Amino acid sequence: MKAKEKIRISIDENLCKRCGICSEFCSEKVFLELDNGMPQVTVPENCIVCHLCDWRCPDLAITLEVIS
């Protein structure tokens, strides 16, 4: 990711079942979970894109997308 870009994470609500897999798997804690169980981005501008929160998301619930 170039400095200039930014990125946009987006969690589908009526996909995730908050298995936690996202939050467990990034390592630069850009999830925080609520209460529920539901994933939150708290601080995207730590996003390294690794994929590794989109990929491992059993329901498929999780985009990235680099906005330049």
Partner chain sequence: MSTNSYKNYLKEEHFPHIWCPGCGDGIVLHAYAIALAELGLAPKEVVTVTGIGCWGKSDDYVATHALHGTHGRALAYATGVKLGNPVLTVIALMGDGDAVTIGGNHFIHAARRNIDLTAVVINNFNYGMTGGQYSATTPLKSKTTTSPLGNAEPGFDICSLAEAAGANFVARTTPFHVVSLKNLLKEGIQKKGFSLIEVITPCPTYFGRYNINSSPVANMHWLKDKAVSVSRYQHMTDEDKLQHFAIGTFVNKDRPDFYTMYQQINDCKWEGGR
Second form
Amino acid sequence: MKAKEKIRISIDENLCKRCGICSEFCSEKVFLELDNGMPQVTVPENCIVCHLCDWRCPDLAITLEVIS
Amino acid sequence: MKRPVGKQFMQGNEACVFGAIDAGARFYAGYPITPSSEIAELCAKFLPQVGGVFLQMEDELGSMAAVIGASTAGTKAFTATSGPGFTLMQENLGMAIYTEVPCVLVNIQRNGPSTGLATRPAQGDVMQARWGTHGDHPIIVLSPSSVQEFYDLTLRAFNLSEKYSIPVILLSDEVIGHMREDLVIPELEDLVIVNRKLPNKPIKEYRAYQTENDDIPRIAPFGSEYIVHISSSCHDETGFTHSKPQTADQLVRRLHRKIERNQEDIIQVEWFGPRKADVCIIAYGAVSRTAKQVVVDAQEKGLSVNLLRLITHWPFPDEQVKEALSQAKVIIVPEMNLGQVAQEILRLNSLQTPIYSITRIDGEIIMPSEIMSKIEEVIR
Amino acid sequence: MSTNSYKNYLKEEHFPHIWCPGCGDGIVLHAYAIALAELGLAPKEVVTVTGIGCWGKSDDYVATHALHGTHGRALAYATGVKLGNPVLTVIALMGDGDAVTIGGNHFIHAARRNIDLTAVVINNFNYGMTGGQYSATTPLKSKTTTSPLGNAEPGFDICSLAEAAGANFVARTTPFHVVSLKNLLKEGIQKKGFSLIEVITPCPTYFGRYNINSSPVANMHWLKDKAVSVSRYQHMTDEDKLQHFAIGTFVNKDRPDFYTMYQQINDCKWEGGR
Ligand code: SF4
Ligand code: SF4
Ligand code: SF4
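Show the other one: the form predicted in complex with its partner chain, since we just had the form predicted on its own.
Complete assembly follows, chain above in first position.
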């Protein structure tokens, strides 16, 4: 895990098609899939900034920003 | 080798290649097919000598596509084909018309349909040249009738293509493609070369398919500062796919308008013989040579005969043909097909002038005697 | 370079894109934009050529020069573009229909000619755009809308085809293996000569629904489970091989590309020409 960087993970609701890929494959279980299928960022502090959710999102809906 | 200049003796297909190189063509892609193959062979020899590229593609579908590709990258490009190859090129001919990519397609017509008599001449592709690709579309088609004119019209085909951002078809035939005769190739500095219009707006405001009063887009070549998007789907001024009914309507109507409003510039005919005559022969390509002989022979016989030779096939020379229909008592239309242009003349015949069609589809050229006996039969 | 510079290669104003939830096309588009950004190519130096199909719509979302043509001809246009202006980086984005079914002839000849292009072929084993009919890569016995009881034809192995035809760079990956996807795209684009990157991609709506599962997540799991490295694949039993496919680089060589050969061989000038 990277040093204590603050991460902002944002999901563009207009782009997300609720495929569930981000929450299924995040190794750190950062997301929670809501009943309506929308992913919700629940524990951003666990994020290791692997970018895989961002790059695997078919709808380019996820943005990771490092704020330090 | 040196650029040929001044009086030369060469084959029609050869004159076409020198016309293309003089017009600035630097890319050829094609698939060999009789009777057009000499054009490919000579391009293979000469294009690299002027810094160009000859590419023998895997088929005619790809040939026409590669020609479009090269033109979008800013290189004047052309192809040549015949018979079945012309059929395969229709797919991307439509693409070039719709996306307004300048290029030249030479068709050395041979007998058909299908493989037909592969080495024999015909004029059976007049309507295919007009309507071969699907959907409503404009087209420019030119028809040479001598080796000199093959050179001249190849140059003109590139110029019209660049000027109006549209593919131009050179519709020749086996006779003109393979015959050898004298021609004069001008000095380079005496040639008029037209190049496509380039963007005249700042990058931020640029839209490749936005036209001004002339209906002609300014499409920058790929690689320029102006990012260009070219789409075979219905597209708006930005070039990006846009599927609103209004966009589709406006685009195709503009494509037609850009040619219709410039008919005077595009349409060329030749009147041969007396300016007014009882009998007017309307002919083009190889058959117009026969017709010229008939006009000369008729004069000797004291018959009043002239010739309207169509140099531009499409857009159709409506005005000139109407003039012929109003002046002559009889119209004779000899063609190496079953009357493709005769039908088009009928469309314009509001005066009900008698029209006689002479047709041949056996791969043989129409002889002067055939036309003469028709004339003598109908004016009796 | 900032992590977001890939945005310079995308027309984000055209988003959301048309692809179905969980369709792999968007992942490949994203990787393509990142690859271009990391290579530092300016959008004006790149021409993206597309054909027809779901992936054939990808040009709608790129900010490079683009040519969207008829079905199957992307490589033929791309060939002309490259020879019309050899300094351009020309990349053809095609589906399995475009690349090896209707356009198969152009594909083998572009590879044989070794023209300096990159072909990014999304292989989702069917025609998504027209409703999930079989293509030349649909595996034997797979169900599609035109093979409702199973496909009677075997599918092409696109990489083997490219290798046999003579491509300089041949690789396969998937949108699940997104880091390798981006890296292979970069390698392919940089390689002089013909490069093929085959991306086995989920189409949850059709091929997935009929043969795997309609859920996007299940299709990604399928890729994860089925894809094995080239070296692991080589050591598999024939039976195991049937259940898997190899990902990684199959060919990486430096045969001279077409234009280099052409110039070498045709080294002659026309005196007094224009
Ligand atoms: S991967 Fe993207 S589209 Fe899918 S659920 Fe997550 S944010 Fe939404
Ligand atoms: S960057 Fe990696 S760890 Fe962080 S949320 Fe995305 S997938 Fe999870
Ligand atoms: S039909 Fe298949 S390939 Fe097409 S967008 Fe939907 S999931 Fe993707």
